[in-house]
Amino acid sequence: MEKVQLTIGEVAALAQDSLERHGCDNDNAAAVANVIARAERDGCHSHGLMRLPGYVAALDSGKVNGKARPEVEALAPALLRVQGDGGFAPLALQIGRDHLIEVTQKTGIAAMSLVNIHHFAALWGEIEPIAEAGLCAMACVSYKPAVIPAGGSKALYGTNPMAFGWPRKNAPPVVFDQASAVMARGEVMLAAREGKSLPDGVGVDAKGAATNDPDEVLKGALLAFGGYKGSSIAMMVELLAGALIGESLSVEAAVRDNNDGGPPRGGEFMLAMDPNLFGDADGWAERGEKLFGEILAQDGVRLPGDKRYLNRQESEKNGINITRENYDKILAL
């Protein structure tokens, strides 16, 4: 299959290009742009250049605001709120993060929802930032309905995930990102296009019946990962990125929905706390070498985030390949 091979520079400028052929002013392209080079950069090209059809949808159908300007208020000293404006929701997140580390900074642990934005992101690019300043930060976001909860028959979730970052002082920062669900939606999708089967015990297809066929678990659902453990962190994503914030869970986000390909409106929680603020300045970081030393003792075991700085130099160095279908598809955008 014929290859194109793009820089990651040319990676952004190809989605800002589309992006802004279909609505979105240039603030708003490039940090959306931003956002799918880095994805393709680190590996995750599940959450790249994939995803760029989905953008110009939303943008196409109208549910999208293109041009949104975003805007941070204060709720309280360590409570902040960034008012989406119906965009997506990279450049909210670009103008509420150095507020989160400022008032994080100052009081120690601070909050901060996003309203009235449409996620289609990973949440890994969103909290390394946070952890290159040297805080710990955590953060979920919720979607439309593609789980089931533990015991049930039916789609209920969201995929639901959460990641967690830990700030290193000599190393880049430790950070996870995890779906609530056995797979992301994302790497089904990804699956689906490459002819790939699914493992064992993924998902359903629209009778409930269990399948290994990314396309009928697109028709269907995922399942949570191991049972009702997984059941309840998605359930705890839905009350802190819906409930607690004020905007949609996942059920009520479908109902809104277009179903126009693109992500639907919704809310995102994040947390930040300033680990030389909780009383032990000298120790904090020496104790987390120490549990990294230990992990990684043991023949097999990486830390999480390790591959995905892999993938950066490679990507750096080399630049990324693409097949030449999915080229002209994003070149037809």
Ligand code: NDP
Contents of the next structure:
Amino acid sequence: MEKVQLTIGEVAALAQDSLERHGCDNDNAAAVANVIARAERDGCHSHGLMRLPGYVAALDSGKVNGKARPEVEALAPALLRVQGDGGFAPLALQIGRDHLIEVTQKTGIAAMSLVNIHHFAALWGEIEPIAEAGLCAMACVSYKPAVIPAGGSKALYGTNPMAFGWPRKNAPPVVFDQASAVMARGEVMLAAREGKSLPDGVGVDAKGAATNDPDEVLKGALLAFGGYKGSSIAMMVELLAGALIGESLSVEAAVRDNNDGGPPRGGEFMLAMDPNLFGDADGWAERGEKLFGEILAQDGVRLPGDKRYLNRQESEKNGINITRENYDKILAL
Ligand code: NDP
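Just the form predicted alone so far, so send over the form predicted together with the ligand.
All chains and molecules follow, beginning with the one already shown.
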């Protein structure tokens, strides 16, 4: 497959230009372009340039406000809400982040909800900067129904990812970010695009029969990871990123959505904690390192996020390779 090599800056510029041509103002386009470029940089191709046509479709259909002006409000001393103004999530996250960090450093623990946003990205991107500021952080977001509740037959939950970050003093934070489906839908789309078959147990076709064909799973539904356990996590995400914060559940998001291929309106829930204020300011970092040391002492084990960090080093040195087909699609936008 022919590849085109781009720098991270070139990926961001391509994305920004496309978004501005379809109605985003500079701030909104730059925030989304940054998220796309960082995804490509870290080898997270399912949430990089592949998503640009969806972002553009959502602008073209008028579903998303490309000139959104997100606003942060304090609901309680340790509770913030970002009103997303119907825009894509990245600008709302960017505007809310410093407020969340500042409040958490005073209160020890703080939550931030984001409402009236359209989220189409990987969650590590919003967790990592908060962990880099020295805080533990968690985030979760729902989408449209794609995952069957354990024992059921019909998609009800979104792929509902949840991410967690732990700060380290002399190393990049440890961040895991995982869908509550066995595999994120973006990964299934990528497999379909690349003509690959899926491992067993990822999903079912429209009739509910197990299949390894990604196209059939996209017409059918995904299964939750770990059976009923992942199913409960998906349920928790619906409650936190929907019911708790006054935003839509995945089923409600689907009813409202115009199916233009872009992200539906929804919400996001974030939690941050300052480990220096939990009573062991001198010990937490060392104890965390002890755990990581014990984990890595076992052969064949790595920390979550390490693959992304390796990909990042590689892209920063040698640029990013994207397929000619993907590149031509983006130029056409
Ligand atoms: P993966 O299953 O690929 O990875 C999940 C996590 O596990 C990552 O943090 C990964 O780290 C880690 N990991 C993988 N293999 C190992 C290993 N052998 N040892 C230790 N850790 C490991 O991700 P998913 O398919 O579940 O999700 C992909 C992305 O899709 C996520 O970023 C998620 O946020 C996004 N998503 C977004 C949605 C949205 O609506 N916005 C919906 C659903 C998903 P590493 O990166 O280092 O491999």
